[in-house]
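Just one chain is shown here, as structure tokens, and it is the form predicted alone.
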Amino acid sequence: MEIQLWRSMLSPYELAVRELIVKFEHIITEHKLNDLYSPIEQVSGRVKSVSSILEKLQRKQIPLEHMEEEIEDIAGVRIICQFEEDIDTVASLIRSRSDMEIKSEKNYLKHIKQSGYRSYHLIIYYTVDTIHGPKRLQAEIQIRTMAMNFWATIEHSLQYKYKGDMPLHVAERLSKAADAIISLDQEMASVRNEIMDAQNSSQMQSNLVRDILLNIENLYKLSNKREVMKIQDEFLLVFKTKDLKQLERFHRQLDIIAEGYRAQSV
């Protein structure tokens, strides 16, 4: 295949991984936005390398032509979770989308992999609209907690070092380490709900300062300078009594005064 072949043949894949991207942080600002915990922590994509297309096909001795339906992972995109729990939830939204038709999953949670690895996987069919028109194709779903990245990610780096042919000290150590990330999201699952708590604190703190001085912001132009400087002086002391209570409160009161300017300025 010539090369121009291949950039028009890979471009609807460099599409869907951006529009999947797009797609997973769209849910993350949402849960945000409404003070809500997101199960996904950060989401990342790429589109295989020729040279690793060529390998693939190779190695399973797939005929060129039949590239794109045997090859499930052209497209992939990777979601990072904070806890094991939130893969099965991750894995419930992308089921229930309209826009992504599930065509298998492999549960390497239940399923350990002989070398460790564990994570879960989801192959999607996800259609792109290109000049020529709609284009139906599919892409790799990797789910796994930011433990499980880090191990996979030195485990991967280690399979290519070696090409396939790990020293057996080398992968028992690494079957260690995969014995010790289990031990860390078991532990990190035992306070999962501390940890919620605080984060979830964090954000609607963030969120009551976005509105808060976007209102105070906003009376610049409807009041006089110096009330508007009382009422700053005034958030500032409150902000830093680190309150949560004490905010929300201070942030009804001023949506009641700003509404009130609002009135007269009518």
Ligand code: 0O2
The other form holds:
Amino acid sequence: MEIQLWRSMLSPYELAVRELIVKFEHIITEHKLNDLYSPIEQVSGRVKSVSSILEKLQRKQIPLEHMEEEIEDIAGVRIICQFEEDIDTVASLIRSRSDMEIKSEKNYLKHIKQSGYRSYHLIIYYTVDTIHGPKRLQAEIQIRTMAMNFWATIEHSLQYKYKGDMPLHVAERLSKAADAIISLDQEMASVRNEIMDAQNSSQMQSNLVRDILLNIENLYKLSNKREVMKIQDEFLLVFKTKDLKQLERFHRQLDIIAEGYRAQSV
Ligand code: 0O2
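If the one shown is the form predicted alone, what is the structure of the form predicted in complex with this ligand?
Then the entire complex follows, led off by the chain already shown.
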């Protein structure tokens, strides 16, 4: 295939990766807006490089014309979660979407790879709109915790360095590190509720402060400036207490005042 043809062949995959990242990032935004803990921490994606596609075609003896059906990870998206429990939540979320159709799933958490690799993989069908009309393509979604990602990233670089011929002592070290990652994820799971509570409170506080400041700004435009300065001073005092309940009360009272001036923040 000529280089220009590769580019136009890969272009819908570029679009798919970009769209998928936007959609998964929006899930984080929606959770935050609603003061909810987000099961997704971070999203990234990539289109497989031409050399990596060629290497896979050769390794699996796939003819070039079957590339798009047989290479399922030309478009790849990686979703990073804080806790192992979140992986299931994210997988269910994907299964319930109307714009992504599941082709297959691989559970490398239950069936850990010999290398020690753990992750949850989903192959989806996804449709993008191009100038030539809609194109239905495949994309791979990898879901893993931050700890799993740390291990996989390092192991992937070492695999690349040793090109399938990793020295035994390095493989043993990696295997030990994989066990340590399992323990770390288990430890974090045991304090999950506490961490989630802390993160929820911090998100709620930041949303409340945002709304209060918007209300104050709107009131400043519509009502007595001196009154608004007083409200702002009161807010700073409440903010200093770091007490969420007091902040909520202040928010409710300010809402009533703002309502009177039709100055509510949305
Ligand atoms: P990239 O883009 O460099 O990450 P195969 O590709 O033949 O190994 P298959 O059946 O196509 O296997 O898919 P599988 O097993 O689900 O693996 C696809 C992707 O999962 C790989 O992509 C890796 O990203 C990741 N992966 C799988 N096994 C391992 C592993 O042992 N260690 C690490 N670090 N990652 C793994 P590619 O092809 O490597 O491409």
